[in-house]
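Take a look at this single chain, the form predicted on its own, given in structure tokens.
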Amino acid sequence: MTYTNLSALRVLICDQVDSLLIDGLERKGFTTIYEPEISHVELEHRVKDIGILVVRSRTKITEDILRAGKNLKIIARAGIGTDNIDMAFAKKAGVPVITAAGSSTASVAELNVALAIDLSRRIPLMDRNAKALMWKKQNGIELNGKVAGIFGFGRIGQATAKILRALGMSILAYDIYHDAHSIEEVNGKYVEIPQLMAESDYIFILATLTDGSVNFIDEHLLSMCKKGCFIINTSRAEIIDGEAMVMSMDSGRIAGYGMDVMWNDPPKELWEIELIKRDNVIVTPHIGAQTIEAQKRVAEFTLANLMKKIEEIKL
């Protein structure tokens, strides 16, 4: 079916997005519906009349949603991850998924470095103590001269490495794909996972979540870590076995954990709640892409990629 005008494509935006995206869709002529708190049940009921779904990470596009979406033509993920979308069934149903890849790279890279510095200098703890008039100094650790191991050397991993290199760190990287130019830019080297775990003072988890990567970093891999290393995770919590992380911190193997992602959002397991209360743990509520600049880029990239896909599949 070819649409003579875009108003025939009803767009349902299921999560909070920058107004630039809504305005852009409306300027293009789409019939736009903004329901940023729509429930799964309501979405399943309403999706039958929708041509394009726009989601972020809150909304789960499951098989039942896709089956109900009889007129669904495109899913637009206003972000970079697609683990909240049943990609296998979307492909089977012939519904393409577009993302805003690259839009939040700078913001997430900066957060990675901020978490590493905060852990090293114990800034949240020092802040809490100072505000409680407990004027007690504690020694921190410099990043300069340390080894950064980057697990997942894609856009965000490369951007993070550039900042860390400028701070005087050495770079080790693990990735399925080897980008020779990018690793040379930071004077780093690709290594296998055991070497990365054993030699890194700071380990940055920046890999994409797949079925095979759930609990990939388990008790065995954590036991390989250099004693006293720090781990920063801004990708997906599920890549790490959470209970194994707790045990590794109890033993002193892991000196601190900085995370922008949780196994449950918000946390509900007792071990999760106990973990985030520790002084050597810093947790942020999935704010990697939550900057004014990144959200504007997400809006721009999503709209541009959506228009390309519409042209490509000749709607």
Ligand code: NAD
Given for the second form:
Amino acid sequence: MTYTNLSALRVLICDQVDSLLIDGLERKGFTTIYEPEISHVELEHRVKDIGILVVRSRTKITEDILRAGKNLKIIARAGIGTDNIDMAFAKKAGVPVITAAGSSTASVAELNVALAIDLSRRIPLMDRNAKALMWKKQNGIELNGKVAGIFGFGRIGQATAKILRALGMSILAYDIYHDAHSIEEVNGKYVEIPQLMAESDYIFILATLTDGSVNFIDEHLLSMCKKGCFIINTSRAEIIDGEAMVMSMDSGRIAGYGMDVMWNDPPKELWEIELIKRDNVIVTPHIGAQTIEAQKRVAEFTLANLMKKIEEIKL
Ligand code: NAD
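What does the same protein look like in the form predicted in complex with nicotinamide-adenine-dinucleotide, given that the last one was the form predicted on its own?
Whole complex next, starting from this chain.
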């Protein structure tokens, strides 16, 4: 069946998206339904009449949702990671998944650097103290002259490295894929993971979450870190073993943890809630892509990739 009239393709938007994306879909003629808080059970019930699902990271597209989505033609991830989608079953079910890869690279890179500086200068704590009129100075440390270890040297890893390089840091990277040109651009070096852990003053977690990267940064690797090293994670919390992270912070090996991603989003386990309350932990509620510019690009990229896919599969 060819959808000459796109209004026959009902689009269910399951997570909070910028109005630019909804406007763009409507301008193309799609019938949109905006349910940013829809529950898993309700989605399973309603998905049977839906042609296109638009999700961010909150909604989990599991096998039961895909089985219930008898009329599903495409899943659009208005963002980057697809770890909230059962990609293997989507493939089996013949439902292609499109993303907005690259849309938030600059925004997430800037957040990485902001978290590194905030940890180094204890800016949130200094701000809280100053506002309470506790006018006490504390020494911080400079990024200049330190070693940044980047775990996952893809789009965001490379963009982050460029800013860190300009701040006077040297760059080590670990990735399952080696991009020679990009590492040369920052005068950096690919190393194996033990060397990256042992030599870095700041470790940035920027790999994709896959079966191969879940809990990759475990107790053993954390024990190799330089004493006093900082870790910044804007990719996915699950790449680090949470229990091991707490132990490494208790021992003082890890001096600070900056994170935009949680094991539960929002945090619900007691240990996660305790962790984020520490003064040497800085947490943001998954705002990596939350800039006006990135949201505009997410809308543009999602729409463009969706139209390309519709044409490709001749809907
Ligand atoms: P990318 O695909 O360009 O880069 C990811 C890199 O990780 C790739 O180079 C890949 O080879 C590498 N990698 C994958 N598995 C690995 C492993 N086991 N060990 C080492 N390297 C591995 O993706 P990107 O655009 O740079 O985004 C990176 C991640 O950032 C995304 O997967 C997403 O989860 C996260 N992200 C977070 C936000 C946010 O709001 N905090 C926004 C955008 C992206």
